[in-house]
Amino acid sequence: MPKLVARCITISLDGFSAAKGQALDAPFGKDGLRLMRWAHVTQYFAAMIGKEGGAEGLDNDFLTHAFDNIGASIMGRNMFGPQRGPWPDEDWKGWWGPNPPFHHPVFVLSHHKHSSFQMEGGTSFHFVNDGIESALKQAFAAANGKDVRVGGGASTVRQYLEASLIDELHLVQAPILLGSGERIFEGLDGLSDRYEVVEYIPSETVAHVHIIKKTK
């Protein structure tokens, strides 16, 4: 059966997967960005922005796969944009430039009705503003099949965790700490319960951890 993942969630060692502040030239946050630094040395990275170069191994790797079997993904609307309230126009089109790293639909949550758009290399956006389980409804109808992503962020990831909708975490844990921001792991009540830790992988810069949807 398709399931939910959700991979390269990246947080710090405190706990946040963004920092306060965030802004059109702070996409995580003030200071934020430190977060994705493991990511940004990586060989897939280079590639995605056009240029060669890059570190391989563990982390390329995680990074490299991460859309592997993924025929949709799901959004919040803090990781598809700084705007907040009533969209006031729909001129913004994401942080990814003209071709963004999707290329299948995206599903943003917004309380807010914004129309449907296509971009480049086949992504589609698509708002969603009746929660969680009507955009993933929508997201395993689009999928044909195959998986749906959950890219982020805090809150997005919290919601379909709480819920126990979530079937696969990819946690990536860096070596930082950001002091506040957003966390993922805050009153998840019985979380323990619902989900195991199934593996702890260190690589030189960070640590990935492989948490599933326990079996009953």
The other form holds:
There are 2 protein chains.
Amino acid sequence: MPKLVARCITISLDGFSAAKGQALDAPFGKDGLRLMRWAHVTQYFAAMIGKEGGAEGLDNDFLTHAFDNIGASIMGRNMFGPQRGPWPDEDWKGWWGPNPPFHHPVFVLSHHKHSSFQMEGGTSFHFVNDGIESALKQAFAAANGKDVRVGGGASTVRQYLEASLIDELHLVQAPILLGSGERIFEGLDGLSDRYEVVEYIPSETVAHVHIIKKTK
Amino acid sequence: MPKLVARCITISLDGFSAAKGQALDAPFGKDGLRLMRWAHVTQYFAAMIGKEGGAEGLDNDFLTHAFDNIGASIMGRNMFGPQRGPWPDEDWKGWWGPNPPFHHPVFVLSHHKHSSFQMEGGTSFHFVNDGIESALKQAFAAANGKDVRVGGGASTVRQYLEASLIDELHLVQAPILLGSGERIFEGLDGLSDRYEVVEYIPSETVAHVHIIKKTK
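Having seen the form predicted alone, can you show the form predicted together with another copy of the chain?
Next comes the full complex, and the chain you just saw is listed first.
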């Protein structure tokens, strides 16, 4: 059975996955990019932006395998871009340049209409206006038997957790303070009845935690 | 200069330091004692309850040194007992039995009057009705040149952090989910301007994080 997974979802010590104040030059909010420092120093990330070098090791391994067996992605509109409300135009093509790292269909949750479009390397973006379950259904269909990955952001991961639709969550705890921002774990009363931690793997810089949905 | 420190303050993956539903048989709330499992398996804890055995290693070392150079403690009333509102009587002497592990004066924050009392082994309990700064002043005086430790719970640590009165915070991230409960990191906008992470030391079971107040 194909699964819905979330991987490399990073939270700060104080529980935030993005700081306040997202903008074109601040996809993780004001001073929030520090959250992803563990990833940005890796070989995987260096290669993604066409550079050499970068750290090997546990963190790099997790990133390298984050797209294993993934046939489609789902993300919130804030992960796709800094715009809010109705789309001002359709010029924005995401944060990732002409050849995004997905290489499969990506379904963007948005209350506002937007045309689908195709990028280099097999990535296409599609906009879903009728809720998380519809997005999931479309993503599973597009994934063609493979798993679907929820990319983020915090609110999207939270909604899928709340609905018990995520099967596996790989969380990364980064030892930094953000002070404020968006939480994944908010209003999820009873979460520990539905989900459990099955693995705890600290690296030198962050802790990787595997959480799975409990079988009934 | 004597410092105000907080040590071994444990938070769950989802950011809670206690679950909901504190009661006489549940000092950390319903099903919340799991939070302290990392401590309960140690040699330090075994010795504290008069048993042999228990795990050595990093977690045990942190616990063993948690009272180093501490001359007085401060805690919230929920850490002292499960009662709420005016004290029904003065029979309750805390969770810790006749010889509590403090061995110094402990100042309990409470809106309600309660007499001071003395326990075995040098621990005494005093009740402070006029706020966190008053408690801190009394604790520093009682500590006689040594440091003061904020024991907990979440709300007490949060109030001292909010007022920038804590100098050093040793946080323990436990990889468990509680779902709901009390947060330390709530409403602390701008915390990252005032505090910074200076050390990250994962053990096999939890991550130890040292946070200090930034010097201006």
